[in-house]
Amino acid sequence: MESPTTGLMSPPSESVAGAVTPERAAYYERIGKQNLAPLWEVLRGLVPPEPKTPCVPALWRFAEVKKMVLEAGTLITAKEAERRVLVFENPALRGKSRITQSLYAGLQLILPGEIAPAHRHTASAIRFVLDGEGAYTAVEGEKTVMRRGDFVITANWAPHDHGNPSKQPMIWLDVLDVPTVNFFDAAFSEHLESEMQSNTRESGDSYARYGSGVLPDGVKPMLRSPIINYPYTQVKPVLERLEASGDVDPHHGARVRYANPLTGGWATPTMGANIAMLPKGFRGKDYRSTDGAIFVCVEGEGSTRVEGETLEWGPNDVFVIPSWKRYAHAAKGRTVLFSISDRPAQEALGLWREQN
């Protein structure tokens, strides 16, 4: 607490021992004047037995956030807002633009009709889309047409721009590093001069040269992912062949993740996703990890429990888990399920750490 006579961090009023006797109350006060602390009052919270996250589980449930979405289309153009989206605030984090301590995440509305302009920052980005097809992001060069249950990669300090040339709105989740780019203080963005990117290949390209089985000859590997958008219509066959073997993981489901063909890592360096399709009457295990996760229903319907707490969610339905609480999904009839999280960023920091 602040001091309203010194404007100092007022002493603890308790310590570790018990209370604060007048002895250390002055002498915290004294060193305070110098901006300098105790550790040993503060340690306990510093370094904790375990992780202890301020987020909460959550659920927004997309019928309803749909018409909010949609409600802001008429109250301001893309150009206007530059990127008309409607931010998830972990409802323990409000104000602070974050789902999860290190993830941004919202819904991004863009009509018929419109231009999102181009810029690029050094914040990644994913687009998993929910609502609509047809629109199209144009990352460094290639024009990609997206549709429902497209997972788009936009990579750090990518130039990128969105256009709506199809006859109705379309709505994606958007999914950025931002937190985390922003705690290291490293955080950079700029506009290009048009509005506009030119683009020299077609939508489907970075596919068809990286996600094939073979490479080009001669490419080096890169930290991220060459392909810019993962088709769904090329991701849900592979989880149908794991179901039908019983390739299905008693916490996850038939999971695969999307990886960088280049190295066999995640997609992204600091955010990685998966995708997952749970058998009708599935009943997950218990499970927890230190990465907080998003996830999106894509098909079916089903509940989470987390910690004591059921989520009951059903398509394009969007929740989120907190880092290190225990959940176990269900799944009423045949169900896939999106994630993504920062276990990449985790696991290259040693940090990583599961529990089934």
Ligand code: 1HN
Second form
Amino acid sequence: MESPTTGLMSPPSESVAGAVTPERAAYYERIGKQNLAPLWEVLRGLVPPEPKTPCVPALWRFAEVKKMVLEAGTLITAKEAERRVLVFENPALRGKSRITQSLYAGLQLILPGEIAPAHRHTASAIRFVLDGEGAYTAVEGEKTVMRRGDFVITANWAPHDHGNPSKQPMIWLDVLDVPTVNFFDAAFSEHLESEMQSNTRESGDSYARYGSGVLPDGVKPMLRSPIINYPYTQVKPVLERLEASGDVDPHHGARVRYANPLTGGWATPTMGANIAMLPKGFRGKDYRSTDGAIFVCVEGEGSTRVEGETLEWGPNDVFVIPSWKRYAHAAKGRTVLFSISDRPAQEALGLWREQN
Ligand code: 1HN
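Having seen the form predicted on its own, can you show the form predicted in complex with the ligand?
Now the full complex is given, and it begins with the chain already shown.
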């Protein structure tokens, strides 16, 4: 490939040093015994001219994965499994329990009458509710009943348990920063003594306190949002208003972010989420950014073109666009798309870049 700065052709290998001569090979062999290695053989790969992800774009159709996760319900209980989840594995990263290099994603099933026992961990989690109504998650003593389209956060080290007192199976998307936390070898976890937390706050308490533009006196900024559940019933009217007034970004549509009301920043320090309404017939312009993103179609249908491939999606389908891959969305009817990525972590480290 021709270098944009020098105009010179770089060798196809990752070596900057040309051929490995027999003398060099013998030398590498000798220094290898001391756990030493020559940088010049790997330099190109370590500092590529632009992001070079091993991840590939991928799509999971809800109709198919729903059948499979319901089948898991006949094989193992939520209690036995601790969390009954099918992991969305990036097809190019099988066996690594990740959908991008930094994020884990999965589809969780909780059947009527089941509970998923209380625990906590240093990984942060979000839930995005896909199917069913009436199961709850209890986070830090607040039990929140979940409905389709709700966005629920479980912050770093927050105790959480789930239960389904309704009559229908409930399925949601889990996204966690597990690969990021494990990258830093900073993972802790523990089970709580009791399987279920006692309710110390009413359902909806955190949204009522922090979600309407006023803030209680004396509240201090926190890295993560104090809101446990951002209900879809509250979010959708905002999207409708933006769309109706023409506040439609040419790449992303009428988009909002789930904000931490104490700082205006993202909902968690490692994961940031958006939700967008794409007007009927929307044809998005090409876009790329360094944060690989997971998308969920909430309503409507459409397609996303990504580097010569087209992913066609409908309600509850989940797809992933890796870092720095150019993509563009197209919507048929009016469409709602949820998305989440590691953008806050990249921004905090000064790494995040985008290209319109
Ligand atoms: C977890 O705690 C949940 O609480 C779901 O629902 C998925 C995947 C990895 C590690 C912890 C949950 C998880 C998880």
